[in-house]
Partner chain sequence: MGDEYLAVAMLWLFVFIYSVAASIDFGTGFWSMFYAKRRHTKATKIANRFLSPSWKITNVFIVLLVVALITFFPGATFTLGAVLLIPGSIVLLLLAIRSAFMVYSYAASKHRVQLSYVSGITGILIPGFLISVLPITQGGFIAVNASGEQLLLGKLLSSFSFYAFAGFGIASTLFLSSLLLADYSRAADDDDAYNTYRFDAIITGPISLLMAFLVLLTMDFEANWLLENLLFYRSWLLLSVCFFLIGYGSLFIKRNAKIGMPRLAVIAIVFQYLFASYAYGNAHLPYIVYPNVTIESGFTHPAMFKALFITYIVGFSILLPGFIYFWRLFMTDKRYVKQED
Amino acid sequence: MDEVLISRSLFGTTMGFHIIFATLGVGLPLMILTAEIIYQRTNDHDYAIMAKRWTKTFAILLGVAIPSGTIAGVQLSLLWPGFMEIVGKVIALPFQIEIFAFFLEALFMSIYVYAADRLSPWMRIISLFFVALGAVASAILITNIHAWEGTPTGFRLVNGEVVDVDPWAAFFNPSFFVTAGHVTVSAYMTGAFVVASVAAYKMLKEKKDTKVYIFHRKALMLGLIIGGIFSVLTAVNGHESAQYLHEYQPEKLAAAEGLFETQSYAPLAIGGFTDRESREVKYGIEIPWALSFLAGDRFDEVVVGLNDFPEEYWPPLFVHTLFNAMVGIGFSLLFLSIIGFYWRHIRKKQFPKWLMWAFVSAGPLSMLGIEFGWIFACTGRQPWTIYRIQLTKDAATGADAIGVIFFLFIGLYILLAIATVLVLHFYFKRHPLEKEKIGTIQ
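For the sequence I just pasted, show me its structure by itself in the form predicted alone.
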């Protein structure tokens, strides 16, 4: 493996690990806030207990998100010095503002954790609101660097020198709002389905209609409803993202759909795999005209194919599979949410075992969707680090022994993952739900 590939593998592994905790760090605060609001409106103590226990989980996950995020920041400087040289001059602003977003989150998290019993109902809600606001602001600000990589603005590169820097133009780059929306709604969707997944698993281990079973059923339905709402919003945002790619990164959209020939009335390819030799999607299902409509809200929209670009600038063609997996998971989760609501509130029947196991799968599936989405977003920009300005090979370090560091960090992430699972397991084993005052109305 060459140094560029090792550097990409190391940083990709770091982000793949960190994104789990970062996503839940955005998604869980919304669930905690929602449970707290329901408790204040209904006096159903079960929702107060949900908020309390989910807050403990959030605090534990935050303890891993912070060091893994710090590692990612350090690796940016060590592995990609050419990239950071431009970033430091053009778009350091989001990194600087993110410090204040994290401060906001940590401050009000401390207030809620240590003083919740002494706060008025409105102050409890306000504290959680600022926790959720700080969490999502941190995610948006950091993700904005990625958005800028795809649509770099706010500077010019003349003879290798950065000139005419406008930090705010770089900050509000053309893909800022689309990317910010996507990271927000997808994180909220994932947090909700992870809660639903855990609740469904707990229900499978309990006898029906006990207090513990009913408690987890409330958590399950809350997760399914919020997850379903944000699944719809994620799909809407996905349509906007496709239009953004059509305008700003056409070869990425073409690779996502395995489209080689520029054409109007372009079909949407579902499934299959992209074959470079025959330049077609094999074993896929084509929906006529759908890609043109997705890209431009009209069936005769001309979508640019890969053949219009030099082959050395094509993204890896396996991004078609990643894109399909991400979209397929999103629609599967939306379907689960709909069927769960229908079964519980319209049919008014107990969930069958097969459906409960489907709910259990929702959490892992949503996290896989996040992973596939981020790999697609970053890999689909290749071979560029900064789109059409800086190639990845020009941004990478020339240092040796990165392979050794790669395996050391893999060992560290395995250790952190095991530690996180053990801490969660033993904390909730020592603080079982049965000791809480579940099933009470205050």
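Moving from the form predicted alone, what structure would you give for the form predicted in complex with its partner chain?
Partners and other molecules omitted; one chain follows.
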């Protein structure tokens, strides 16, 4: 393997690892805040216990989110100095403002956890609000840099020199709001579905209508409702993200859809594999005209195909599969929440077993959606690090010996993943729900 490829693998692995904890770091505070507010309004103590137990989980996960994020931030400079050189001159603001978001979250997280007994109910909600705000702001700000990589603005490159810098024009680059919106709503959706998953799993292992069962059913419903709302928002906003690709990064959309011929009335290919030799999608389902409509809201919209670009600038073609998987997950989970709502509030029946198992799968699936979405977004930008400005190989470090480091970090991530699962397992085993004062209100 050459050094650039190892750098890419190392950074991709770091991000793929960080994002698991980071997404929950954004999603869980919203759930905790909601539970805390419901508790303050209804006085149902179960919700206070939910907030408490989720906070404990969140605090343990932050113990990995923070150092893995620190790794991500430092590795960005160590592995991609060419990229960071331009970032430092053009899009430094989000990085720097993110520091304040981190401070906000860290300060109020400590206050909420370690001073809980000395806070008034109002101060608890305010602290939680700042934790949630800090978490989502860090996600939005780091996504801002990612958005700028796809739609770089706020500077000109003259003979390799950065000139005419306008930091705020770079900050408000065209795809910022759409991309940040997508990351935010998909993180909320994931946090909610992960909660729903755990609750559904616990219900399956519990006798019906015990206090514990009812406790988990409340958590499940909360997860499904919030997850459902945000899966609609994710789909709507994802559609808009795709339209932005159509406008700003046409070859990425073409690769995502496996489209080679530039055409109006373009068909939408679902599933299958993109074949480089025959330049078509094999074994997929084609829906006529649909792609044109999705890209431009009209059937005669011209969608650019890969043939219009030199092959060396094509993104890897397997992103078609990643994109399909993400969209597929999005729609499945959306339907799942609708079914759950219908069953409980319209048919007014207990959930059957198959549906419960479907709920259990919701959390892992949405996490997969996050992973697929990110790998699609970053790998689909290849061979560029900054779209049509800087090639990935020009951004990479010249240092050698990255191979050894790569394996050390993989070992670290495996260690932390296993240890985190064990610690969570033992913690909740020693602090079972039965020991809490649940079920005071049914």
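Positions refer to the first chain, counted from 1. Computed from a prediction, not measured in an experiment: that's the story for all the values here. Heads up, when I say rigid core I mean the largest set of C-alphas that superpose within 1.5 Å between the two forms.
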Would you say residue 168 moves its Cα by 2 Å or more between the two forms, aligning on the core? no
